[in-house]
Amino acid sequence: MIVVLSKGISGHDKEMVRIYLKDRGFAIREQRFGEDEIIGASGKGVVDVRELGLLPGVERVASTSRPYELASRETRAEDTIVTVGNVKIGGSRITIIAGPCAVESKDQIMETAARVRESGAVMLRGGAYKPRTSPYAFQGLGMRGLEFMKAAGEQYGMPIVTEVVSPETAVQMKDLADMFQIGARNMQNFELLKKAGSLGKPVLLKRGPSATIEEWLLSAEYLLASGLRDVVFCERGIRTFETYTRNTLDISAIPVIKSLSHLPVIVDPSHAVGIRAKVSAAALAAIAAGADGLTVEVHPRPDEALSDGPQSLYPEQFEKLMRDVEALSPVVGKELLRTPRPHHHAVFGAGPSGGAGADAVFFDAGAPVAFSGESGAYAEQALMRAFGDEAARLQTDGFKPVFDAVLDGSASAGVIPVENSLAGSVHENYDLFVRYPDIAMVGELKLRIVHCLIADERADIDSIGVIRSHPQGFAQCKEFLDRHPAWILEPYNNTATAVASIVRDGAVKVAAIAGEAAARAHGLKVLKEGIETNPLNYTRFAIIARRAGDKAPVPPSLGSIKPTKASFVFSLPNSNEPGSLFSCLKIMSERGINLSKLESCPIQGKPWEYLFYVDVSVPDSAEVFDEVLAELKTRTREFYFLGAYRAAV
């Protein structure tokens, strides 16, 4: 059991719930979890939980049937998101963490922290101190190995996870590590757990070999006994009768954990599987499985590992690694981490044409990011995919508010629709771009759409006449929608804005269509789940910032400053001018840029005539590209450029 004590109870108080614990047979321990100091009431003792509930400075209290209290998800409903350096494990993030077996040499860990950054890691790991097998194996390089990893992980703005092997070296070693692992052969070593738990680092609990996932919760229970609140599980696979692979990758684990826990778990498909040419695909299995992320054995030249190299991949397989992860990615309703490298300036521009970096956009960590709807909405779970689950949030009614909100600095940055997958362009939107020029889009996510009808409690199908949803929304479930043509449909300016109105209008008759995260907002029942006509739905949300100032941190989860992807806007001179709109698209062909998207629409009050929405892949000459742009401005009338942004998969 867990009484969760009151913020700034006093001491009397806490006295006094000790006493009334103790005097009626259970054994007490008081400790920190996260934000809320807590006391552990175990034993065989017996007390009426809502006589206990009422004691002065008790918050709550969390009566659980696991022998794990404190890592279960009885105690904590909500998942905890673990926080390393400037990295978040948990979540709606998926988290690559990748690095050699062993720390061989100064060389060897910065050539591969620079090569495994590159393609997106963004936590190093490695290995200082080696538990071998056999006694004449490669034992690591110590305390000098745990030197060279920390400074690699400074060069490239990684923190390092290092396996620790005993108590004394977790205290020589916590001043270096931003992570202890603990590793299989360790999961039950009790007094390395509880030096590890007190020491307050972070910390990644592989599963044992022959461990069974009560044995393993019960480890994470230890270190969170300690006084720990940050840990990771890690399954790495069991041992089996099975000996074609070098252990037995436990895929059913990662839901099974989820559900009984609320820490994160990542999975190390190098140690289960111990193939190379099989590790990518054991990655992927974990990832659409519910995996929070993945550590992976990376070595610049496996051949030549002193330690792992048949499971180690090469760098070029990893980079394909985590391009497959990215597009898996938004399947899995997930957004791949990304984090800021050191070094440089997250700006947004710098050539005076107006090209690839022409435009510094100002982007103020400390305020809220603006989307249109309310809590549930589509927009705000790709505000949580951008930046982060714990980001402040500014709720609008409306795409312009959240211009006005971008533009007068109520809000750091917004984050709207502008493409599905099935219905089209979010034409107001590309609009809104051309009215309001000191707005740039510095960023895209996709997010998939999986559409529900939501009522509340007391209603069914038959029940239902009136359907209320984004017009969006509508046109993505018309297979649906046809099959109850008496339906009346009522169109709302965001879909979980229609999920909203049930509750304040108390309606009972009336559905709404959007996602399930705004019937869990809003407290109301699903009645039918993925109604949308095609599975392949998805959305294409744009981050935007205003145009000022000099420097601009990259939204968190958005990563490299370095742009692959632009957009802008323009109108022709003279659209009935025969090759007029080739002569433009010749511009762009003849430097060799891809073109990925074309769209016309009509320009108000102008009949007839066209603004042009064009998307670009950026060239790693921005030189050229800025000649490309500036040469465009020369053959349109109205010219817009709209930003230049990393590209979703």
The other form holds:
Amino acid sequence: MIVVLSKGISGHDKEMVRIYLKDRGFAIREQRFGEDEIIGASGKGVVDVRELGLLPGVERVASTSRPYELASRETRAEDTIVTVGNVKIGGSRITIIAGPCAVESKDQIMETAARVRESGAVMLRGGAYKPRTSPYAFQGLGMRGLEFMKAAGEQYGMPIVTEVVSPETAVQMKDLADMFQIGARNMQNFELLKKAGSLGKPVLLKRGPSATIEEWLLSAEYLLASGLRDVVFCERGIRTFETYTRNTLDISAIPVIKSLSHLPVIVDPSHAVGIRAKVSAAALAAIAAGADGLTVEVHPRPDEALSDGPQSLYPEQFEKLMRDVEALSPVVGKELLRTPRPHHHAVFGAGPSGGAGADAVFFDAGAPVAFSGESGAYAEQALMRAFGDEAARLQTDGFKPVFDAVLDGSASAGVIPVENSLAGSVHENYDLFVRYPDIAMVGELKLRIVHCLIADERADIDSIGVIRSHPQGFAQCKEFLDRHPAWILEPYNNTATAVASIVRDGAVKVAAIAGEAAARAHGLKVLKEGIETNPLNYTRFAIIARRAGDKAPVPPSLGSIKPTKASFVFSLPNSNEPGSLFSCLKIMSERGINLSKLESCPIQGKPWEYLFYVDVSVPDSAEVFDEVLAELKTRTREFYFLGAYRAAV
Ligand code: PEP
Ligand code: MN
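I've shown you the form predicted on its own. Could you give me the structure of the form predicted together with ligand PEP?
Below is the whole assembly, all chains and molecules, this chain first.
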């Protein structure tokens, strides 16, 4: 049983709680757990939990039915987000760690770090001390290896995770490692767990090859009971009768751990399967099953690797895996964290063509990020994916105020929808881009839209008579709505606003169509989930920021990564002239520039004249792109460059 004490509890009240528990036959231990001060009570004591909960200074009592307490979801319902340097693990993000099995030389770790960072890994792995099955196998470079790894992590802006094999070396390694890995063979080395738990470094706790889930949770409990908060589970395959693969990846452990514990769980597909060609498939399965990330072995020349070469990916294979993970993430309602963020609002500049070497431009780190709508809106979810769950937000009523806030600096950036995969472009926002030449599109993000029918706690589906939502919400749930022809549909500006209106009106016979986050934000109930007609329903959001001089900034999540996609809008000088659009397209096709979007939209007040919305790939050569843009400007009447950014898959 865990007694969580109120913040600022007096010494007297704390003593009363101690006496209360001891008198009833409990052994007690006191510790801090993150922000919380807690008293753990164990033994065969008997207590009235409600009475205990009413004692002065007691915030709540978690009486767990499990042998592990601090690791249990019963103690803490919300997901723990683990912080390692500038990287976070858990919640709605997918975090990828990559690197070689072992640090072999300074050059090898530097080269690997450069390659995995380029593909979007946010943390670097590598063993300096290697627990090998054979005493004659390469044992690692020790502290020298760790120093090389630290240098590589610093050079490429990645925190490092490395294995600790003994309590003594853990102390020596403390100042260089950002996260300790406790390896499979050491999962039940309790002295090591206690020492590692007391040093305050985040720990990646691998599952022992023959450990049950409960044993694994109890090992985490050792770390937590030693005062640590930041623990991440890592499933890396268990030993079964199967010998084809090195181990058997226990996919089911992922949802099981997620339900039993609040701690994040990532997967190591490399040690699980042990065969390079099978690693990526296992990695994707892990993400599909709900893993919060991966740790993957990558080596620039696996054939020369001193350990685990056969299971190490070539950098090119890792690049492909990252793209696949990025494509899969929105399906499971998550976002791939691509690059560590130096500051969550830091924005770097790049020339309009995305040329490398452009000056860095930092935006106001103190200013919030703007979105339109109520809390729980899809745009807010997109914002949290791009800037982190804890990013400061500015809510506005409409899209124009988002542009205004970014322009006048009251917001450092904004997040607006530009296109839905079923309903098409959000013309209002393209229009705003044209009217706000000082605002650039600096990033994009795709969010899977899962609509829910949301109502008051007392409502049930048969008593509902009115449905409120954005018109797109109605359109995207047409088949479901058609099954209830008597329902009256009331359009709202925003799906989350429709949800808020139910609370405001205290309505019981009204339901809204919106995302689950909106139901949570407004304390309402989900009557039915996934009511959209087509599950392949995605909305593409643009991240916008203010241009600094002639530089279009790129967003924080990209750091210095080169933009791969650009958007612009143009109109033609004379749309009656044959081939005028073709001549523009030809400029791009001749330079090998891929067109991923071309849409025409009538210009208001000018019948039969059109604006074209265009998305293109950015070529490697900045000069080529600058030439293309210059030529396009001569062939078009109006030309608006919205921005260059890293494409979401
Ligand atoms: C490793 O990550 O290099 C390693 C040795 O893993 P495990 O402890 O899972 O075998
Ligand atoms: Mn290895």
